[in-house]
Structure formats: structure tokens, C-alpha cells
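Listed next as C-alpha cells is one chain, alone, in the form predicted on its own.
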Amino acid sequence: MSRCYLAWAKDERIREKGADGGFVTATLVSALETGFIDIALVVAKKSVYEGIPVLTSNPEVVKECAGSLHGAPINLTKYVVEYAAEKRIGLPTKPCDARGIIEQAKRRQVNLDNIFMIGLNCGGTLHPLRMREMAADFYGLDPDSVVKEEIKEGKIFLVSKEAGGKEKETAIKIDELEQKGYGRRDACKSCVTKIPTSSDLACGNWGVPKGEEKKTFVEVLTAKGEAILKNAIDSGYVCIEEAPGEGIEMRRKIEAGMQKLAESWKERIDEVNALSRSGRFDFYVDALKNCIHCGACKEVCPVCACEKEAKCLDMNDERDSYAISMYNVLRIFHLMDSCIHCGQCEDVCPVDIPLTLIQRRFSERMQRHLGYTPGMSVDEKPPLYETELRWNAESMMK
């Protein structure tokens, strides 16, 4: 099924405003206008530090949401589950969005037949508060003057608007920023899934030849991907051409380089592994002792399929007075087979617990043991799911 193209929007306004030639925006607009989908889920840009998920059937709203936004690390899975159950929906998906949606589909929370995932290659996202600090401390900018951002060529570019309305672009190498504690979120630094191969299409600028920057490299991964692409072409919204062989090879090399860099960022997990058993226990106690049981981590988790009122993680249990909160212990084990390491839990934690690091240390070990990588394959069942179903059935019989 996999075929590769260079593609771009025919509408010059979409091509100019959208990232890499506006292909993703044009494809969603055409799908809405032709009735191919009922709704689109996009992110409205309020600033370079804030984005708001928008569910819309209005093509004009989709056009307004065109463009990249690395400073709003939102996972769209929960919005699909809550608001798009009975509708055909199209949406842009980072690798972690696609993986979350697939895990929810395996748990019968969504119908994948109705979901069209236009995947976005992802080198990482930035935490908005840290991004503001970075703009001030390293770029020497007033954070409120920054109007655009981009990650490309191993650098983070910030565009600021100076007095008189003139724009100024400043770039700093990602490695330089991240060695000083800034740059991408921790979850993104160590993520090896850079191309969303579990989406229907995989799109980005990796592999686009120099001089043709206003084009998108598109890989067709599924029959649904082929169908939504054909709809965009037939309705006159996008143009395509075969991707050149050197572009395909360039894309592969970029992905491999970013994966190698991600592996090197897993050193913090290795440091915890190297601790003695008592040292690890002390690390967990120290990290988790400030938990206030707000439940924010559970609320945003894209792979947790429990009902909101589920008692499996009762945060108000009076017995929860141990050195390590039982809420956190249960949550760690609850997600060991399904965690996609997106970092949403850590982003919303009000007391800054390093939840990504802790969950990753347990989850990766179990997933390797089970030979299962969550969210990467539609056909591969979660290894513990059949056991869970059998246990639930037996419990109901008692």
C-alpha cells in the first residue's frame, strides 16, 4: 500500500499559510466540502504558546487553523473519543495522537473505520512555559513578541515582531538548547516514533528537495489514506507528483538520525536502573511524595479507557497514606502495557512530578518482555486485554 508523493494545495492562500505547501489543510477542507467526512478536528492557534482543539464542519475554520504549532503539545485522542463517536472525522495526527487513537480503538472506544488520520512527522514539541523562558533567556526576545516558530535543520527558529512591524528570525541549534535544559519536552526527546506509520497518511517536509519547500512529502499507508488523497485530487484541491528516489532516501536518513538522538536521551532511565533497589525506592518516594491526588494525569491520558467515575484509581481512598501514593502505584501498573510515553501526564502535573520518566521505566521493560509496542499496529491485540476481558466476565458471574 505504501506509495510516496510530493503534494501541495492548489489554493495559493492555503499553500502560503499552511505548513509545507498546505497539503494537510487542503485535504481536510476538500473532505468537508465534498461530504467525505462529517467533521474535522484541528487546533486553533491563539499564539505560538497556545492552541485550542476545535471540532468543526466549517471548511473556513479549518483554513484559519492552517500552519504548524510546536508550542501547544496537545494529544487529540480524548477529543476523538468524547466527541466524534458516531461521525466520520478527519484530523492531523502526530505519532502519539495516532497511537493513542489506535489503542482506544482496540479497547472499543472508537470506530477506526470512521477516523481518517493525516499523520504529521514529528521531531518534537515544546512546553509553552519553558518556550517562553527559552525565548527570553537564550534568544534575548520579549516572549510576547514571538509570532512564529519552526523546527527544521536541527534548529529551533523563532520569528519576533520588532517595533515598526518588521519581523526578525533567530535560530539556535536544538542540541545547544537541550543540553541547557530547554528545547523539546522530555517525552519528545526520547521518542523514537518520528514518522506516524500507524496513520493513514504520513506527511512532512523530510525528503522534499531543496528549492521545493512549498511541497509536502506524503506517504500513503492505508486504503483510507488512499481514499482521502484521491478525494482531494479529484475535487481539485491538491496536486501530486511522484516522490524522487533521493527524497525517499533523504527522509529515511533524517528519521534514522533523529531516532539515534532519541536513544541517547534515555540516559536518565539508565541512571535510575543503575541505582540499588533501596536507591530506586528512595527515588520514587522523593518523586511521588508531593502528589496531591488531583487526577489530572488520568484525565489527559490518551490510552486510559476507564470510565471517569471508575473506582480502580480512587484518589480519595482514606487508606492511601503510604510512603508512595497507592494511586500512583496503581496507575503505573495499570498503564504498563499501553503507555505510549506521550508525556501528557507530566505536562499537566501541578507539582512537577517526573511522571514520564517513572512511567517509561516500568512500561518499556514490560512492553519489551511482552513483545508489544502500543499503538503501532491495528491488528495486534493488547497482550493483557483478553485476560482483562475474561476477568471482568468472571467477576460479573460471581
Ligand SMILES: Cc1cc2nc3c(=O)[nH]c(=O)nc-3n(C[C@H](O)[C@H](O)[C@H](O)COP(=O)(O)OP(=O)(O)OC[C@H]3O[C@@H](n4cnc5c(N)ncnc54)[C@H](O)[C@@H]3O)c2cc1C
Contents of the next structure:
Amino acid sequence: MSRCYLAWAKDERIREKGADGGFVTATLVSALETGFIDIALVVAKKSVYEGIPVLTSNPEVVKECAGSLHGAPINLTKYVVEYAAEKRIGLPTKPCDARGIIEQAKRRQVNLDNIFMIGLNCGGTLHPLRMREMAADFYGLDPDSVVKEEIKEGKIFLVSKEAGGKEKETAIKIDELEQKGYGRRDACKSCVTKIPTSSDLACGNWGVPKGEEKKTFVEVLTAKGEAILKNAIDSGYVCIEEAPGEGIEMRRKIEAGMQKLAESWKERIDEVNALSRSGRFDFYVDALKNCIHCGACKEVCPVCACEKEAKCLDMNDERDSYAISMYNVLRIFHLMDSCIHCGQCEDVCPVDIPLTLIQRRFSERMQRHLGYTPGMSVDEKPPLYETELRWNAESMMK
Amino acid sequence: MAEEEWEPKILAFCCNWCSYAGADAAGMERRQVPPTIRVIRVMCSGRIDPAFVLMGLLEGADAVLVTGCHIGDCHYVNANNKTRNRYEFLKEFVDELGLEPDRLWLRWISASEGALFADMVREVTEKIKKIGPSPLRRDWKK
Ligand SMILES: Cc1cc2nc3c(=O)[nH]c(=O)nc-3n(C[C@H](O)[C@H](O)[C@H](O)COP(=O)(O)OP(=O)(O)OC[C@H]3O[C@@H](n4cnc5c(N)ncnc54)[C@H](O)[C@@H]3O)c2cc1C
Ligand code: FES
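Next up, the form predicted together with this ligand. The previous block was the form predicted on its own.
After this comes the whole thing, all chains and molecules, with the earlier chain placed first.
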């Protein structure tokens, strides 16, 4: 099915405002105007440090939300489940959004036939608070004066408004920032799903030839993706051309490079790896003892579909005073096959438990063992629900 | 004060139709079974929610045994296949948490295998005596 195009919005304003060719926005606008979808979910910019999800049927609102926000590490999955499970909806999906939605579909919370996932390639997001610190400490800027941010050519660009109303652009290499503990979130640094292959379309700037800026590279992944693209072209909102071979090759190469980098980050940020068995035990007990059982990590988790009647809540009684609470033990256990490593849990944790690392350590080894990657195909049931073992032949041999 | 010899506490889940009857058989045949074991009877090993095992460990059991009918003999079609699947998850969990792998066991024991039951308890007790008390153990008397 896979076909690659360069695409852009016909409407010059959309194209101008869009992160690349404004293709994503134009496609959603056309789908709304032609009644192809009932509703769209987009992200509105409050500031460079804050993006809020907006559910709307108004094409004008969608146009307002064009552009990429790297300081808004939200996951859109739960908004779809909560507010639009019955609607025909279109939305931009980073790889972790798409994977979350697929996991919810496996748990019968949403019907994928009604969801049009316009995937966005994703190199990663920044945590808003760390981004403010970064602006002050490394860029020497007043964080509130920053009006625009962009990530390109391996650098993070911050544009600030100076006293006289002039705009100033400062860029620092991502590598340099990340060596010092800033830059992208840990979950993003170590994420290997850079192209949302479980969406209907995958859009990004990788593969757009130099000099052809203001175009979006689009890969069509499913029949649904083809349908919404056709709708956008037929209604006159979008222009496309065949993607050049070297563009496709370039995109593949960049993806492979990013994946390699992610693998190396995994090692670098894993402080538990060097510990002995009992050291590991002490680390987990120590890290999780701070938990105040607010339930926020469960609330935002794009995989969890248990709502209020959840075993991790039911079986938890703080009066037990276990070394690690049932809540944490069960959340980790239940996610071993299904965690997509999006890091939402850590973002909302009020006591800063390193949940990204903990969840990844438990789930990654299990998933490797199972030969299973969650969030990729709705036809693959979570292995914990299965009757029979699902073993990865390779890991059996070891 | 003279040090009392430390006795492991081992929690065993037994299914009503096979392994519990196996434990019974061990008694009927007057076999010596170490007194380290506490048995919880369930109707089928498929009833053993991994949460029960995890809670047993958190309560301080030095080892938890999951037992049931042999594969193919489960009295509820194939529920012990599910047990086997869940056990693999528990095994990974226990290992990653930093507990010794020997703190978790899976054994299939039929109603007539009293000897096997007694041997298992002996084997587990010996292993646990070697590795010592669980770091999760909570002894209130000091
Ligand atoms: C955090 C992030 C990182 C990215 N990294 C890469 C990369 O490394 N390589 C690459 O090729 N492409 C990357 N992209 C995709 C790229 O920036 C463009 O979004 C894509 O090319 C589509 O461009 P467009 O002009 O067609 O989209 P637009 O018409 O500008 O539409 C973009 C849509 O995305 C929504 N959106 C903005 N921020 C977010 C967010 N944080 N989460 C979810 N939705 C959001 C907007 O509301 C809008 O609807 C990234 C996008 C994001 C959001
Ligand atoms: S009845 Fe014994 S395992 Fe199911």
C-alpha cells in the first residue's frame, strides 16, 4: 500500500502557517468541510511551552492550530476515548498517539474504522519546564520572551521578542543540550518509533529535498489514509506530486540514524543497568516509596482502559504498607506487554518518580521475549490476554 | 540470645482437582513434608490471578508456588495454559524486580503424585534456606 508523495496546502495562508506544507491542516479542513469527518482533534498553541488539545468541527479553529509544538508533550489518545469514541474523527498523531489509539482499539474502547490518523514523524518533544530552564540557562533568554521554537538540522531554534519588538533567533545543537541533561524528554530520546507506521498517513519533513521547503512528505499507509488524501485532493485543498527517489532514501537514512541514536540513549540514561540484583531491588523500592497514590499516571496512560474499576486501585490499600504498593506493582505488571514508552506517566507524576525508566525496564525485556511490539497492529492481541504462550523463537534459544 | 533457626515461609496455590489432591495424597501416604508450606486452595490454577502471587511476595512469603493439573488435564478446558502464560510474565517481573528467580515456582502435580508434591516442597525449602529470607519479608518481632 505504501506510496510516498510531496504534498502542500493550496491555500497560501495554511501553507505559510503550517510546520511544513500545511498538508495536515489542509487535509483536516477539507475533511471537515466535505463532511468526510464529523470532528477534528488538534493542538492549540497557548505559548511555546503549552499546547492544549482542541476538539472542534470548525475549520477555522483547525487552521489556527497549524504548526508543530515541540514543547507540548501531550498524548491525544485519552481525548479520543473520552470525548469522541462515537464520532468520525480526524487527528494528527505522533507515533505514540497512534500507538495509544491502537492499544485502545484492542481493548475495544474505540472503533478504528471511525478514526483517521494523520501521522506525524516525531523526533521528540521537550518537557515545558525543562525547556524554560533551558531558555534561561543556555540561551540566556527570558523564558517568557520566547515566541517561537523550531527543531531543524540537529539544532533547537528559539525566537525571542526583544525590547524594541525585534525578533532574535538563537540556535544550539541538540546534542550539546542533551549532553547536559536538557533537550528532549527521556522517553523521546530513547524512542525508536520515529515514523508513525501504525497511522493511516505518515507526514514529516524528512525526505523533502533541499530548496523545496514548504512541502510535506506524505506516506500513505492504509486504505483509510488513501481515502482521506483523495478527499483532500478532489475537494481542491491539497496538491501532491510523486516523492523523488532520493527523498525516500534520505528519509529512510535519517530514520535509521535517529533509531541508532535512540538505542544509544537507552543505555546512557539507564542507571539501573549497572546495578546488581539487590541493587536493582533497592532502586525500585526507593524510587517507588515516594508514591502518593494520586492515580495521575493511570489517568493519562494511553494504554490503560480500566477506568475506575481497576485492579490496581481495588487491590491497593496503603495501610498494607508494603515495600512497593500493589498499585505500582500491578501497574508495572499489567503494562509489561503493552507499555509504549511514551513517558506520560513521568510527566504528570507530582513526586518525580522516574517512571519512564522503570516502566521501560520491565516492559522492554518482556516485549523482546515475546517478540511483540504494542501499538502496531490492531490484529495482535496483548499477549497477557492470550491462552497460549507467544514466544519469540530467538529469545527461546538464549 | 540463641539464634533460632530461621524457617522459610512458602506460599503454595493448589488447584482443587489435581495439586491439592496431590498434597492430600502426600499426607495419606504418610510422607514427610516440611512444615514451611502454607497452602491456598483454588478451584483451578487459572483462578490464580498474578496479583495474588505478587501480593503473596509483598506480604513477605519467601517463595510462592503456582501448581495445577498437568497441561491437557485441566478440569476447565485449557485454563492452565493461561496459568503457564501468566507465569512467564511473573518470572520476568520477579527477576527484574531484583528477587531471586527461585522465589517463584510453577509445577504440575496430579492427584496421585503425592511423592512429587512432597519432593517439591523439600526442594523449594532447601533452595530458599540457601538464598535466605526474602528482602520483602516483614517480621514484626525483632
Ligand atoms: C513534536 C513534533 C516533532 C516532530 N519531529 C519531526 C521530525 O523529527 N521529523 C519529521 O520529518 N517531522 C517531524 N514532525 C512533523 C512535522 O513537524 C510536521 O508536523 C509535519 O511535517 C506536517 O507538516 P504540515 O505543515 O503538513 O502540518 P501542519 O499543517 O502544520 O499541522 C500540524 C498539526 O499537528 C498538530 N500538532 C502540533 N503539535 C503537536 C503535538 N505536540 N502533538 C500532536 N499534534 C500536534 C497541530 O495542531 C496541527 O494540526 C514533528 C512534529 C511534532 C509535533
Ligand atoms: S483444574 Fe487444575 S489447573 Fe485447571
